[in-house]
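Given as structure tokens, the chain that follows is alone and in the form predicted alone.
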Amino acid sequence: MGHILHIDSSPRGERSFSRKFSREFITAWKNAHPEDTVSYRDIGQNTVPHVDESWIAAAFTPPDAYTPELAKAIELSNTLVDEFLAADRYVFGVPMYNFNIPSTFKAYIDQIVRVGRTFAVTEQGGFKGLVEGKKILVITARGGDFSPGSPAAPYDYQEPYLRAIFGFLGITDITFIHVENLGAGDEAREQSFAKAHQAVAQAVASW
């Protein structure tokens, strides 16, 4: 039995295409794997706070030295890290904003990238990810065509960043389904939807 952490980061509700296809995947996955469990967090409409000075102080203070203020400052981060580590697979719905991820998802990432929890500093001064043997599926929604070879491809900082930061934590098995070209008219959008439906079905069968 596996456990999936499903996160949506779009502030849009039913109009969100990243939500639409992440929900489609989870529904199909649960039908195919009824024994698996899913935890859901909506950080698009229930946002995670950005880190602040108190958070930083707490993150680099041993827990046995916490003041009540530091304990409170790091409380949500501890909850998010525990939730993240409890899953063995992740499904993230992530729209593209200005060639990258929305700040809602960046705030979440900043809360879970924690020294001693999700990565370690080695004696040689390097880094070691502590989250290994897990899988990520990222479903994006993009207004343009950022596929390899397209004119906009060099502006895609979304996929490279997500591969880098989760790879830093030790997760290298990352699959992307890009729902692209959504701003290019009805025909292009329908073609993109058809490809996304097919990609979701393939991911359910092979992930």
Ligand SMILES: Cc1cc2nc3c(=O)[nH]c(=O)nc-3n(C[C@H](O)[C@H](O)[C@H](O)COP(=O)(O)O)c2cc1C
Second form
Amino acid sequence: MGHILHIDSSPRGERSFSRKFSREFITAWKNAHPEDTVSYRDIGQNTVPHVDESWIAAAFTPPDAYTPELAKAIELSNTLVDEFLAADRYVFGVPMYNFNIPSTFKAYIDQIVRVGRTFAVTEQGGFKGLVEGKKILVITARGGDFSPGSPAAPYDYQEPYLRAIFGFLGITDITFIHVENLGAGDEAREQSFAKAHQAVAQAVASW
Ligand SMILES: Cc1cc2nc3c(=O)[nH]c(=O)nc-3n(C[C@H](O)[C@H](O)[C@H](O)COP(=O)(O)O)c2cc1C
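The structure above corresponds to the form predicted alone; please provide the structure of the form predicted together with the named molecule.
So here's everything in the complex, that chain up top.
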């Protein structure tokens, strides 16, 4: 039995394509794996706060030295880290905004990348990810076409960034489904949806 953390980050509700396909995946996964459990967090419509000065002070203070103010400043981050570590698989619905992830998702990443919790500083001064043996499926939605070899491909800062930051935490098994070219007219969109439905079905069978 596995435990999945499903996160959506689009500020849009029913109009969101990243949500539509992350939900499609989760529904199909639950049918195929009824014994698995899923936690859901919507950081697109219930945003998590940006880190602030007391958060930063708390993140670099040992818990036994917390003042009440520092304990409060880091409380949500602790909840998010606990929730993150409790899962062994992740499904993220992520729009592309300005060639990268939306700030909703970046704010979440800033809350869960924590020294001593999700990564460590080694004696040699290097870094070591503390989140091992886990898998991520990212479903992105994009107006343009960033497929390999396309003119816009070099502007895709979304997939490389997500691979880098979750790799930093120790997660290297990351699958992407890009629902893209959504702004190129009805025909292109229908083609993209057909590819995405197929990719979701394939991921359910092989993930
Ligand atoms: C603020 C903003 C920035 C965007 N930037 C890009 C972009 O850089 N490249 C792109 O292909 N599409 C871009 N789009 C289009 C979205 O990626 C597209 O609408 C996608 O479907 C959004 O995800 P959602 O449907 O889950 O809300 C942008 C949309 C918004 C609202």
